[in-house]
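Here's a solo chain for you in structure tokens, the form predicted alone.
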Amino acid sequence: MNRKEFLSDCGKMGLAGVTLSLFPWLESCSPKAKLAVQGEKVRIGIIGTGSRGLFHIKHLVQMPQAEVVALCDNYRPHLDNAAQYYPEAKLYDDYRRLLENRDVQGVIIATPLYLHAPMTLAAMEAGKEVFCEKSMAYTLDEALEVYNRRKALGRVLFIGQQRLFDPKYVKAMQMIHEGVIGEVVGVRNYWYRNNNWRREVPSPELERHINWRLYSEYSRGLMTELACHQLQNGSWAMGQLPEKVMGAGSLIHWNKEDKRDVYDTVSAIFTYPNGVNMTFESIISNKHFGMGEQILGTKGTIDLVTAMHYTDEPAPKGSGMHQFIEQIERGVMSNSVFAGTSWAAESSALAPGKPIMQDVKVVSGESSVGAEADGSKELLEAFLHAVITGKQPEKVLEESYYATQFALLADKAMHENAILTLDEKYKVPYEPLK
């Protein structure tokens, strides 16, 4: 399924009325919704023009409905790079000055984590619609403040959880909700890299400014930078939120080179009310297994990253003679096949998977900036549509909110060596996705 087919399929889903009831935020992807805003433009200001901000800019230049009129960064080389794409845009080194610009309708915030909540709040107060990169906030209290303030002001707020708009994830979740893999009994997530997460610094005084991810003063490390994406998988697949979380984190390798203080190795277990566990593990000193996200059911497994479906109850390949001829053609005859039941149904452990859609572009997870075909472009388009219509999509913010809260809670559990539950004061209305 390519992007054009995905948008077309969204239109069909709207007619069917089934899938959009599960994923209402996809309504903006339908041809009918796109036609309704055709010719409209959104005047955008971008706060933070580093690697992720530039990633968004490269998508925005392809979107006729986007007009970037303002750019802001307090690191001049980043600002100058972004200005090459939009030479007419006004340039700022203070985001508060950008927010005073009345031409700006919506802002995209791609700054260090500790600035997400303050900038989002300031932007909403200034009357702007907001797209902020994940995670929503640096602390549990900040996340709740942002959520409540958005509700009070009635602003549009998107958080950078692009999996909600990735066609292969949407298709996979539809299959899961239809019972294709049976009852969900486990969720596995992991993200492995082998790099020190460090960026080149032209001058020592810029160390923390550029390498903010390495210091807990500005970042919560792997849980908010990586796990936040994957923690939606469980609630999306099962239609419920975790009940408790435990975890362990260590700084075991990269501290030999520098004075960073965020973990380079983490493991967390999230337990749901029905007893199902979701795991997340990340190591950034070994990349062999890359990135993986699997939903395990009583009848099979769906790998979300590769868009493959594996069944625990594979159908027989056909008659013995048919399999015999097939094996001869493939040259894989065994010396022992002439005794016993030679062509029985395959075991589940060896059953080949089947793609859930065609032409899937698999994302390795190795890039710390972003990757094509991961839903980021569709997410941006949905934000522009929401700014034009003034309509906050259903459920998308709550999913992002809880992904942030449970990422932060897991990080807290690691530091406190405790099993934690989310305090009642942080719970907001949540409607399951099934």
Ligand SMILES: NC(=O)c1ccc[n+]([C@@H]2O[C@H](COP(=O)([O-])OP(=O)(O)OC[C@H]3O[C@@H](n4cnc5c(N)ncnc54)[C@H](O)[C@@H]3O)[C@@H](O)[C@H]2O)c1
Given for the second form:
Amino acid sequence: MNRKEFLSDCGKMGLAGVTLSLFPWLESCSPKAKLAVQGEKVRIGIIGTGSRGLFHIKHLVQMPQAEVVALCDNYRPHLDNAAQYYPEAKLYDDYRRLLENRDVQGVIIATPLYLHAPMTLAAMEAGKEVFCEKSMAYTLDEALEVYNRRKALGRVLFIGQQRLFDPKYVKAMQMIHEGVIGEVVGVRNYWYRNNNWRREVPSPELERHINWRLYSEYSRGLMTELACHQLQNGSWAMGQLPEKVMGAGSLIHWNKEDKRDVYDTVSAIFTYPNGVNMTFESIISNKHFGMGEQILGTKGTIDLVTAMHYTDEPAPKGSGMHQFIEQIERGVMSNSVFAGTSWAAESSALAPGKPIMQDVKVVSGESSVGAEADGSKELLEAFLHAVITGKQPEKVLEESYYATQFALLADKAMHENAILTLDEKYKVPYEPLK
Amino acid sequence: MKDSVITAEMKRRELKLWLVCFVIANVVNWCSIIKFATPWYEIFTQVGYVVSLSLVIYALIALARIAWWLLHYTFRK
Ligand SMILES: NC(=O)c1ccc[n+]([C@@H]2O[C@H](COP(=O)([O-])OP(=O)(O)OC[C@H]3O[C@@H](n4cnc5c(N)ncnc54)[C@H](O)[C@@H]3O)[C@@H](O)[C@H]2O)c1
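Having gone through the form predicted alone, I am curious about the other one (the form predicted in complex with the ligand); can you provide its structure?
Full assembly next; the chain just shown is listed first.
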């Protein structure tokens, strides 16, 4: 495929104007690349058919290149739900049995966090290509083991970090790399909700199985469930990794209602080698600000969630006549001022920003399952494509790896009340996405 | 009530007066271009503003004339 063809394909994906060489992992999403594997089918097994597993199934049924041949879940109602979409698929309640099925080429793992690494390792050892939901692992060591093992075995491994495939993020990052907002001087991420993050439990003994997110035995809470998506933004925008991490977490509200032990309020600061800070904050007992991801530059700001660009540069002033009339108006209307309003915050936030692209699908961040048009479908397609071609796309795994490591490190910093750096032994080769 | 007659002479006078206002408005535009260092093509692009300003000036002069006429009329009585 030549450059011109790719650009036209990008246009069809809603990525008009995006430069291929900057985003090589997206090539598989282009209609052209799809054509190259047309008629091919990937036999898929799904491990974990809860809400996210089902979300993937709803995409898979629309993809002719996917054939789901096996389903596994150790909670029968979830398995039966999934089986409705694929009545022919073999059903399992033990993932090891599914991995023995030679018919399965690739597996999608959508189970609780503590199972990600053991399941991914077992699947790769069994010769399967793997798509595992984020975060990559429950511990720093496990993530490293998964990373190294994949390399040794030469398998395809995707982690469910869909922002890399979301057209609005891709476009925004290209603009940032082209210097549209000047030098990046800050990255702000936040994710607020006002709900208890609980799922309904049919009987009390299922509490920990269904609400695994709330217990540190299975999950690292807000850092691995939410932050790991947003922590990519800093590295992607600046092409470097944080140097140190600090944070504070507490249980301030929802623990009054249940026995959860993961924080319901967290704040973390990630400092990059150039001194720039990236913040992440999450509170799940107030939703006023919703979800936000902003890259702050010396010349302006890009809001990744709303795909808006706000400039810090003074607005064009208009014609001489216009300015003259405005000056007269100001003279007539203004009150006499004795001193400047030094207390007033200087802000460009009220200036009308400009959308960075047409037809933007804004995701509120309220759903704990996932949202349509957030890159998840494209990510899944890229995985299927990689299974067919046997080629792991460049750079994406490293981004996911570090997003997980820094989410875990921040959680550790909160628990140890310390400023932490990522130990050398966890560093894997990193090539910036810019 | 008496019929009012607007003579051709009166119309010419008013037109001349408005032309003077138009010239003044243009001078204001030139001065604004110099003062705010904006491009000279605004002489043409801002013609809408210039015409509006000329009408404002003309209206202000008309108000002054009416005031003058009212005073004159009052004191003559
Ligand atoms: N990328 C995203 O945007 C996104 C969104 C939502 C969830 N997720 C991730 O997806 C994963 C699953 O989340 P979810 O919301 O679907 O949770 P869920 O609880 O709804 O589903 C998990 C499923 O795994 C099953 N399971 C548990 N232990 C198992 C075992 N030993 N063998 C087989 N099945 C087992 C459970 O029965 C359940 O059906 C999590 O890691 C979560 O972080 C990612």
